[in-house]
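Heads up, the chain below is alone and in the form predicted alone; it's given as C-alpha cells.
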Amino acid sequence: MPELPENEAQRLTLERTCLNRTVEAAELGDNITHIDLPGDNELGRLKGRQFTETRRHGKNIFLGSKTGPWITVHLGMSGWLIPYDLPESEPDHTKFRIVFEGDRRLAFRCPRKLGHVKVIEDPDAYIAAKKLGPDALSIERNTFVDFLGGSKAAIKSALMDQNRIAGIGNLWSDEILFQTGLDPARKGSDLKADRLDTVFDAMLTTLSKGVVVEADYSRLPDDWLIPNRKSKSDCPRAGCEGKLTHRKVGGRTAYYCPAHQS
C-alpha cells in the first residue's frame, strides 16, 4: 500500500501538473462499482474550478482552494494518480478523471478499487472526522514516545495505528524497525525511554529519506531493507551476518533479521 513517501511524491506531482487549470468535467471511469467514488452532484461542483493548493496528511492526497471544494483521495492497496496529455492514451484501471482545459487529464488508477475519491469542503475537517493521528512527519517526540511506550501491541501494529499515526504501514515500519534492530512483535510499552527515541529518530530518518528520493527505492542506500525485502536474501547491514525472513505480526507481513533484530 502506498504510505507517506509515497503519497508525498503523489501530492508533488500533482503540485506540479494540476494546479491553476480549470476543471472541464469530473467524470467516473468504467467499472466502478464497490469503489467508492463522488456522485453527479459532486462531479458537477467541480466544473469551472481551479485547484490552487495540495496537502498530504498520512495516506490522504488533497487538492483544492481556500474556497473549495477539495477532492481527498486514498491510493488503497494499488491506487495512482496519473496525469496524461491527450494524445497519450489513458491509463487502463481509471476510475476517475479530471478533464482540464485543453489537453491535460488526471486518471485514478485503481485496479483493486481499494482506494477512494471523495469531494469534501476541507481538510482539517475530514481528518478529524476520520480521527486520523498527527501525521508521521509533524507528530511531537513526547506525543510519540508516550503512545509507543504505553502500548502493549506489537511495535509494528503500533507503528501503523492510523488513528494514532498517520502515514506509516507494512513497508516503512519495517525499514524503521530495521534500522532501530526491534524485532516487529515487540511490544512498545517493553522499550525504555532511549529505546523509544532511537525509533522515533528512525522513524523521520526513514520517512525523511523516503520523501527526498520521491519513493524511488532505487535511491535509497543499499544497506537499507526495502531495496533487499525478500526472504532468504543476506542481511543488507554492515557486520551483519544474518539472512532476512518473514512471518505475519498482527496479520501483517513483517520482514527483519532475526540477528540483529531483537
Given for the second form:
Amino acid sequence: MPELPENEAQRLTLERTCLNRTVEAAELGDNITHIDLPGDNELGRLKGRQFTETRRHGKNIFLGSKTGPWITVHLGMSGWLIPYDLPESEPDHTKFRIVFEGDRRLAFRCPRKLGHVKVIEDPDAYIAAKKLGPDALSIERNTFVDFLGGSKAAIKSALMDQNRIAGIGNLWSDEILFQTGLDPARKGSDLKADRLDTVFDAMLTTLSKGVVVEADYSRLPDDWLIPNRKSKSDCPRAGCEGKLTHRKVGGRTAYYCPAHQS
DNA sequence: GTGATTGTTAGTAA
DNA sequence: ATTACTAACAATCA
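What I would like now is the form predicted together with the DNA, since the data block earlier showed the form predicted alone; can you produce it?
Zooming out: every chain and molecule, the one shown earlier first.
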C-alpha cells in the first residue's frame, strides 16, 4: 500500500504514537530470512534512546532525533508499521519491533519481505546516497517539467522514477494520468509545455488530497480512479461514457480510461 | 495451476 | 555516461 500518501500517513502515525518514549528494546521478529533488518550492533544502539522527530522523503520514513541515530523504514510492496499497546497482541508477520517503556510497541509487519529497516546516522546523507530525486510534494515546477519534457520513456514510468521524483508508484501514477487525461504510455518528450504543466498541477493536487485523507481511499472523491480501479467498470469521471481497462506499461499494470485518456 | 500484486535493483542494451 | 527495459526477489490471493 505504500506510495507517498500512504508513507505520509505512516509518518503521522509514528509522530502520534512513538515520540518521546524511551526505547527499552529493538528486536527482530520471527522468520527474518531474506529481509534487510538491523544487526545486533544497531539494535543495541537504539536501546535507551528517545525519538523526537519524524521525516519522510518519497517512500522512505525516518524516525530519530537531532543527535541520531535514526531508523529508516521502507515498506516495500506490503509492509506496514503498526503501533499497539499491551495486552493487544502483535500482528502476524512482524519482522521488527520496538519495545517502548510501558505498554507501547511498534511492529513492522512485512509479509512479502520486500521492505527493509536500517539504522542510519543522518536522513539527508541517506537520501543523497540513494540518489533519490526531490520529494514529489516539494519538487520545483521547472525541475519537473524539464525532466518530464525530456523523457522518452512511458510517462507512467517517468513519474515512478524515484531518482527523479520521489514518492509516486503504480497506483498514484495511474491517478495522476487519469486526472490529466493522458495515456500512460505517452512520452513526456511528445507533450507541449502547457500539457506538462497540467501534469505537474495534477500531481500536486492528487497527492495532496491523498495526504489529507491519510491514504484512506474511501475518503477520495467518487469520480477518481483509485476508488474505482477495476477493469470493465464504468469510468467514474463526470460525463465520461468510457469503461476502465488495463494493460502493461513499463512492466506494471496501468489502469486507465481509453475514452478520455489519450 | 496460472498469473497477479500499491517496490526496488542488478543486469543488459542502446 | 546516461537512459530505458527486463527479470528477479517473496508470499499470498483470485
